[in-house]
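Here you get one chain, nothing else, as structure tokens; it is the form predicted on its own.
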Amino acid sequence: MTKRALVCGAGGFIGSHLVRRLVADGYWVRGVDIKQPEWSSSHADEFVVADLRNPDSAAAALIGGFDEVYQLAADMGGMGFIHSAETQIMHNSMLVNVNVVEAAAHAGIDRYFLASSVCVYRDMELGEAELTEDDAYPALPDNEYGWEKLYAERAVASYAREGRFQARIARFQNCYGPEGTWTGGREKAPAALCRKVAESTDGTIEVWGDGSAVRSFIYVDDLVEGVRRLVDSEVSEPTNIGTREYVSVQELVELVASSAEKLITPLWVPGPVGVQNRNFSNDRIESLGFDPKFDLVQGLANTYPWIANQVASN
């Protein structure tokens, strides 16, 4: 029989390509957002808008049986935006989750799936040998969108030892790609040196910090094979889904430049940077035989043109 899945967050990025994989893959999906898909019309059987802060809406979500549901609804954005709302972020990303959650355990689904974030992780020094997910504890995420992962992974865990549903939880690594929020506030770092760089006519654009913070950061391709490997799979313990491909601001900056075929000098400037360095394990998720396809250099030969394009049209 067809499974039926539901995708919270499926008018994001990341949940927008999910759910064009779970139908790809033969899944009936109803996609729920508080906003409709952002670029482009909705591949699911059923796509509802509802806020998912009222309980109410959750569980009318879930209404019609389930065999999975994917929650990655939250209130989010790059590190300017996480860094100038934390109540924002911990009222409505707690509220869904537990929301979610709640209605999913009285739903009488097989699987839940979480996406959490590295950004449970603490702060590292350059060079500091890797972290594997037991690492997460003693917990000190570097802001509160951290914290707030973590309650959530642990509401998600609480309720699958009650016997209420095998729990899948990711703790994703950066994610960039083509239909991806590239201007506003709450972009990611790559879709942000993207627009600055298609915009720039003189050849220089600001950066915050030094250029020395090193990052990773995964095609959002890679990311949904990821999370469909780990859903099919019996692992239940929170996974972090990510690359091994570590490059400073510095470097990112320039492989933006290169794609661009333009010449770029950054300008650094003040600005939230966020943790100095994230160094993780994907042990977890590779024994799975996760294995990302594409490097920086392929991921942003696709995601530039299409945010110049965005740039160009606006």
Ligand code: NAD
Given for the second form:
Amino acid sequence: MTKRALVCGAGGFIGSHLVRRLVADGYWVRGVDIKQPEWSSSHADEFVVADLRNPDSAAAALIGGFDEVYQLAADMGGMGFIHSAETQIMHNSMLVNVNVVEAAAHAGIDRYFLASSVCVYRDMELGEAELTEDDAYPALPDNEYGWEKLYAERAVASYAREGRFQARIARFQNCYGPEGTWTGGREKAPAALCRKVAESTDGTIEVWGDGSAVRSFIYVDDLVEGVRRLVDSEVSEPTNIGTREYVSVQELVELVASSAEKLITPLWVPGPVGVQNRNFSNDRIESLGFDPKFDLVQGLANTYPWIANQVASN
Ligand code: NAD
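Please supply the corresponding structure for the form predicted together with the ligand (the preceding block corresponds to the form predicted on its own).
Starting with the chain above, the whole complex follows.
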């Protein structure tokens, strides 16, 4: 009676952590990715290197029968990447989502999980009340990455309405932790700041914007716990997964500097900051018993040393 799960994007940051968790939970897991896992060997029972932009590869990935499909594969990065690779995101991620959901619809699976993003929401004013999941409409995402995610959500929901499978759709907040992308232009803010602080020899780092943008970050183990709770639940509507801890970028710099035990002065420079403010309801995921264990201090205490170690050995 072992459950079988297919994890698309299993070579990436969150996908590789999810594979480890599913195996620990007793699943038989096939991981699929266009590349081998970057940081550690895969814990999947089977790992297939395949380009899911190809419909035949997506169909082949589903051969063998699965109870659950976890779709995390995406052409993905932080704000620097999102604002410079619009056509790449619209083309590549859209093809992956179209192909995997179509293949899953014909494979007789029980549940289809999609990793969406809080980038589907509009920008917010400081002090504005929380946005609930329903407030994604009328839609006004800040970037094409958010629009592509909305399209993917709607595609998954439409197949679910046809009765092909049950949909589970999570909108992730910014995720960080060990084994996340930390250099190369696709890294997100926490990893980029950890790298810059680790590299700094004169006590300064350049940071995009003016430090006032507000964000929330979720540690990868907590995010994976939220994914598992959502998939096991009966909630088929899109569901935010994040924490209630919000910080300005300036405060994030201070937290990273403190976990590095370094005195750091940020030099604010122009760059792609994204939206100014965030404030999302987590009521839906919390109604499933979700209660994140890591605040930023604890999460960075695990993440900074891992990134500092990468910096030292590269
Ligand atoms: P990641 O880039 O580490 O993982 C994505 C994986 O998809 C990569 O390993 C990549 O090689 C793979 N992939 C890309 N194109 C592919 C293709 N054509 N065929 C097969 N595999 C392909 O990113 P991540 O941070 O682990 O994000 C996982 C998912 O969560 C993504 O869908 C992302 O949009 C979503 N998400 C992440 C965050 C975050 O903060 N990291 C926030 C919101 C949503």
